[in-house]
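First, one chain by itself: the form predicted on its own, in structure tokens.
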Amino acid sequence: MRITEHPILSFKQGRRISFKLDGKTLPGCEGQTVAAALHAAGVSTYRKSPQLQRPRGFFCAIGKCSSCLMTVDGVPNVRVCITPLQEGMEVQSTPGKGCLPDEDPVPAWPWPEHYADRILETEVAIVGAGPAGLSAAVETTGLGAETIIIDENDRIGGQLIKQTHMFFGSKKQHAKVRGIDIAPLLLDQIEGSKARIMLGATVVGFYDDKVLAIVRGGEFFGLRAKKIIMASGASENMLAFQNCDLPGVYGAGAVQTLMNVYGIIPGNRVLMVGAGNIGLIVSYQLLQAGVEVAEVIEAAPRIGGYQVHAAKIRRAGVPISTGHTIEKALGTEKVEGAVVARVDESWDLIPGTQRELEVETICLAVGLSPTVELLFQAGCQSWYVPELGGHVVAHDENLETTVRGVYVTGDASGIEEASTAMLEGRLAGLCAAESLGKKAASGKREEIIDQIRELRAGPFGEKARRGKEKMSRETWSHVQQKR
């Protein structure tokens, strides 16, 4: 299941360690997550559904769904896809409905009555250490603002750590640089500044007076910031079809994580569902890892991604079938095949067009949804804007929300390319720092805004541009009505 040869990446395994799954000893490596170690060991089922006892594996691999919840060292409902593996860990699958242990196996976290004694203070708090969050920190720290970056993963970079393709755009937007090399470049601009990066920390609440509630390593504490920048990214969309819950149905980001971060193949033969940029790029990355891509299917009548990506897939002999969707996954305990079919102009299946494919992995690249729950808790005004991926919070040109001092950036403000996310991060960071009285170079804000407009000017930026305009109209209309 491991990748032995790769044209771009070299995988250095950490120290060999062991852990237990339901009492059975399994091998693993330092630096892996529990989920990655389980997958490398050939374990695809992590738990059973509460009512029907159907097998469940993981889906997103970034801690934003509930597919991989297991009991780890006696603690229930642990997201093993973002939990670092440790020597001697005791991992247990959940057979169905959970139950409380007879005795509490871990020390209890401090209860809210102790909350006031455990509040940190900072000028700027940035939630998310992906491309948008890191770019925001470059600007805030560059202007001398004390900054704390919080991320629930054990490494910085977000989606950048698994993007092996080269970026488009201009030199300012890291053109011809691979995503895996961009995060270190951003970190270099932050190091030595007034910044603190807090990894393995999950923000679980957003309260009055700009206080974030954070859980980290069994500790519960608060963080009060004068300005908060939400760069919380997005989550993978699911597609409803028969047996879509079987282990072996993964989001595209999960497939990238397994391959490009941990050097583990998701399966020997894959069906890719979705021919947007993500679906095409991940298909090519699968081929680079030595995985056979049986077919790429797309329900729309045309390919949604760049033709240059589609051409590489076709040259490798992979068919791309538009006007097709997946009807069902085959198998009982895990994916053993898939049935695809043509769809008509109304997106309904055309009877008699079904085809069966022999695959062991189904990869879904069917879009993303902004992660904005904390902003909802903060009381930010929101709208449903399909062009931006779903529910988004209202924000002005400076990316400030309807709650003063709270900014949103990157995919959390609307789904776009990583290049735009980094520019938005810079803009949010610059504006947040300036609102604290920090002085930026004259014209810098306008320069960033011009670059964002330039990226949205082309045909692939039209959707996001329409969405931002729609969001702005809805917000202005709401303000007028309140007046």
Ligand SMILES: Cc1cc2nc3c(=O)[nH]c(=O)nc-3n(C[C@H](O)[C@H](O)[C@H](O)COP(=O)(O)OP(=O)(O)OC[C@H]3O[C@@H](n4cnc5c(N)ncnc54)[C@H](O)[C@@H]3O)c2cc1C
Contents of the next structure:
Amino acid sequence: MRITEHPILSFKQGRRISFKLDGKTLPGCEGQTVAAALHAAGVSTYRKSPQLQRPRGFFCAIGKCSSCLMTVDGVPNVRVCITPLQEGMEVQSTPGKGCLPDEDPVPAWPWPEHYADRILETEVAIVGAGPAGLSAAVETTGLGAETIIIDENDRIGGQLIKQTHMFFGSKKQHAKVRGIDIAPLLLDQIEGSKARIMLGATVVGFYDDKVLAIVRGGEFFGLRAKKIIMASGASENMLAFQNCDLPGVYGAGAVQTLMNVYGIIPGNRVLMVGAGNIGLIVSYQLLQAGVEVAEVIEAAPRIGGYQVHAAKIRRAGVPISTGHTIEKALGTEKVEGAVVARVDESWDLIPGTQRELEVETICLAVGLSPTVELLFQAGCQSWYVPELGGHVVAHDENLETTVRGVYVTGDASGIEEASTAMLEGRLAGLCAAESLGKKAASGKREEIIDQIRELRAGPFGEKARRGKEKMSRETWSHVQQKR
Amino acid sequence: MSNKKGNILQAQELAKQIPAVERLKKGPVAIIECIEEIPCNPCVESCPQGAISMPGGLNAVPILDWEKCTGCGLCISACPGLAIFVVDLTEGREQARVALPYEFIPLPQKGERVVALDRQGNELGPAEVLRVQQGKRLDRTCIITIAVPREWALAARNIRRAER
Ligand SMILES: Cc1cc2nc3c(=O)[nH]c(=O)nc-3n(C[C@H](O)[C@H](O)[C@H](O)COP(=O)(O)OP(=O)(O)OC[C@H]3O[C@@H](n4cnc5c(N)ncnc54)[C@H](O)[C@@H]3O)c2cc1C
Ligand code: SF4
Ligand code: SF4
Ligand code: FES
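The form predicted in complex with this ligand, contrasted with the form predicted on its own above:
And the full complex, kicking off with our chain again.
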């Protein structure tokens, strides 16, 4: 299960430690998450669903779907995919919906009187330390604004930490640099004296007067900021088919995390669902990790991703079947196979075309949805714009939302790529700092906007272009109606 | 966008990327198998001869000036799409040489007999590894040069190690 040699990555194995699963001692390594250690130990089922007793494992591996809830050291419903493994940890499958222990291992929920003295203050708060959040911090700190960056992961970089391939774009957006090498470059550009990075901290609430509620290691506190930049990224989409909830059906980002961050292969033979860029890239990365990709299927009549990405896996012999969908996953406790079939022009399954594939993992690369729940709580106006990945928050050209002083950027503002996320991050950071009275070099804002325009100018940027236009139109007509 | 129905670039779609026979006979030359308008341009910046251009800007399809190209291969590992190959069909040589980007392990050794694969991953037949380039500048995208029968020069795009 463990990757010992890799053409791009070298895995430093952490100190060997042990932990307990339902009383049984299992081996693990420092630096792993509980989910990664469980997977490495061959455990894919974490609990049973409360109603139908269906087996549940992880799906997204980035803390966004709640498929991986377990009881850890007595605390029920912990997302084990983002919980760092510790020596002697007691992990149990949560029975039913889980209930809080009598003896509360976490400090009591703070009542308002305690709350007041636990509110930190800053000029700018940035939620998310992915390419968008880090780039925003480059601008805010560069212009002298005191900035706190919060991320629930235990390392910076967001999705970048698993992208072993070289990036597209131009030199200005770090083209030809591998994704994994970009976060340190961005960190270097952040003005250290003005920045604080808070890792392993989850923002769980957005309250009036721009106060963020934060949970970190069982502690709960508030953070009041003059400006808030949401760079919370996106979550992986699910696809409905028979048995789609079986452990072994994983999101593409989860497969990437397991393989490229923790050096653990998701399974020996994989079916990839979706031939957009992510499906194609992750297929290639699976091959690099020594995993067999049985087939890539895509319901649309053509490959959605770049031809150059498709060519890389085709010349390695991986078939790409367009006009195909998955009918069901096979297996009872975990995935043992899949049934795929052809679809007609209206994407309906053509009976009699079913084929069975023997696979251990079904990887879904069927799109992402912006993570915007906190902005809904903040009262930001939102629209449904399929071109941008679903529900998005209305924002103007400076990425400011309908709640003044609150900005949205990167995948959270609409699904695109890391290159646009970095530029949008810089734009939001610059505009937030300027609205605090800091002075940016003249023409810098326009230059960033021009670069974003250039990236979106081609046929592959059309969807984002259309989406952003639609979002502005909706917002504008809404504003007019209100007047 | 070109025809991408499941299968990958066919020879006819690539026709524009392939130099005339006279140029091919003169010596090594790059073949850029990137024909979509994607926002990307490291190839342009990588070429010391200024042989690659994108007149329409970042989203344009790269255009190679075959007369300027020396076949040095510097662009191969600069291309994030791993879409550039250098083909050497120098007149008079018995075999053709193909230099291709390679990001798998274990790397083949110089002199090793490998299997040449085409764009769909089908086996063409045996090939000999002439050169294995790696190093810091290549940033983990190695360049493998293989010798193949001349008629495979425009088809061989990948290798498989024979023993595995
Ligand atoms: C498989 C794959 C391949 C890709 N390939 C490319 C490519 O080749 N080129 C390219 O340009 N782009 C690529 N992308 C897209 C790119 O990774 C994303 O567009 C980019 O990472 C978005 O950046 P972001 O900063 O908006 O979000 P993210 O990178 O997702 O970062 C968001 C961060 O916010 C944190 N966060 C979210 N909510 C909270 C909260 N409540 N509290 C605390 N922290 C929170 C998360 O932990 C995360 O670290 C790829 C994406 C995937 C999945
Ligand atoms: S092979 Fe050398 S000269 Fe030819 S295009 Fe590539 S970098 Fe330029
Ligand atoms: S660098 Fe490669 S993928 Fe990018 S435009 Fe040039 S040839 Fe195409
Ligand atoms: S939240 Fe852990 S797998 Fe999605």
